[in-house]
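Consider the single chain below, provided in structure tokens and representing the form predicted on its own.
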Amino acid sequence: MDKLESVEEGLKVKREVLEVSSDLISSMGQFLRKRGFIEILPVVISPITDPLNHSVFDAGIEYYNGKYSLTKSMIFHKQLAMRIHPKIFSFSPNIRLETKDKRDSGRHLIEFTQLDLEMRDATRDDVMSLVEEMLTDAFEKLEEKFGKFLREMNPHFSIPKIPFERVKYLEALQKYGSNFESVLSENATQPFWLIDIHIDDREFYDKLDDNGKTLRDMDLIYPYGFQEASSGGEREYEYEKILRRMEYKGNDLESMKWYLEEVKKGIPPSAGCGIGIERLTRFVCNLDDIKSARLFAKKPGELAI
């Protein structure tokens, strides 16, 4: 690591920003409870966690004769939780030890919190509609409570109009090239969905469409250059299909044996997503850097309290 950040730097966050973040968490939790969701406790360590579609440094704990991984996302635990309750959410701490080249992106932290939600027997469209209504509800409450502060911080703040636009991944890639997400975000004035992402660009657990090329998944993209907000979709839940997808992606089957053993027992079909709290706060408050969206922020390539 190149730098040890001072305590003073870690505390340079506006009190009002913290209040906005707190209200977003409260509003979204209340919204989901009214829709029949229950909140489950987050999983911080486990023998299994999200393999991700990009490389990060390993974060694990040796324990007796085994190893726990720090949670990168609760995707597998959300699927397993569907056996118990049809609608769950959790405000889950995630640890992703990103490489230091992401330090200056303004969007990356190595420790962050996301609202993870999952619904049994749901479709991608069900999740997108739910998120649209949830964010609209949360923004309306922010307007009532923090309107003056938000207008001072963010001249673009507005209540999103639903439904959000849907943009197909491969069409955007063909039109704008590999930097299409940034281009689309910079030119957008409302949040929008990026859908039907190519199989090579996502993990094995998002459901493959009948076309064999794209997935039944989506990313929510913020406008004005703030980029990715949320990722999710419908899930693979059948053992043989999951095995084929893992083999296609080159995932290590041995490291995922705990998960595969549970899948053999049966898991229900589901769909869900994760929404980064710090990225949402950054977007709402129009912050230059995500480190201003929380106390004790930890950026790639740095040590911080």
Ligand code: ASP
Second form
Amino acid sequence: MDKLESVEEGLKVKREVLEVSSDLISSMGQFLRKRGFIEILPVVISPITDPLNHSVFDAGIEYYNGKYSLTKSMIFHKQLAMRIHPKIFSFSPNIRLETKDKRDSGRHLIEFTQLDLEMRDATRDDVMSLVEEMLTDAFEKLEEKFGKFLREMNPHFSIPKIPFERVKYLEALQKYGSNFESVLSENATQPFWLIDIHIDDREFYDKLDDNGKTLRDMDLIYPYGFQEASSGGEREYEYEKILRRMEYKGNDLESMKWYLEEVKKGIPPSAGCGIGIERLTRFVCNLDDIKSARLFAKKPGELAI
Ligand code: ASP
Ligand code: MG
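Form predicted together with the named molecule, following the form predicted on its own:
First the chain shown before, then all remaining chains and molecules of the complex.
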């Protein structure tokens, strides 16, 4: 650990930024409720959590003879919740103990909150349309309430035009090389979707396309260099396919046995995504560093209150 951040650092957030963030949370929640979604309480510890597609430090808690993991994403709980209700969302605190090389990315926190949503029997297109409308609605409300502040902070603030452009992962890779996401984001003036992400670049749970190479998934990318906003997709829900994907990824089957047992009993097909609240706030307010997007922010490699 390099340094212990001062308490004042954790409080260095503009009051109006907090108001904007609070308004986004409220508008998106209201929008989803109007569309028949219910808000479920977040899961903070569980024996199973998202394995992610990159490694982070372990965040576990020993408890009697078992072990809890702090939630990296609620993906599996969202899939299981589909048995009970067809449309759910949660403001889910995620802990991802990233390595300190990510400290200066401007967009990584080791504790963040994502608006996680999932829809039974939905397609990727359903989720993309929903998110486009939800963001447009939230931005319109922001404009009404905080127009003056946002224009001062962000010369580019505008209501995004829908539908957002869709860019295919492999085409972007071929055209711009491995750094394509940042190149495309730097040059864009509107949010856009990156779709059909390569199987090697994502976790096992997003659905594999018939081509066996790319996924039925999408990332939302912010313009002006702000990069990734959201990840999501249609999900694998069939036992054999999930097992094959976990083996392909080299996931630890033993630690995932509870999930696999439930999948065997049957989980509904679904699609969904997770949208980082701090990144959304940072984008809207045009903040240099994500640290200024929430109170008590914790960056990779730092100890903060
Ligand atoms: N995989 C996303 C995440 O990174 C969430 C989702 O797909 O719904 O948290
Ligand atoms: Mg992602």
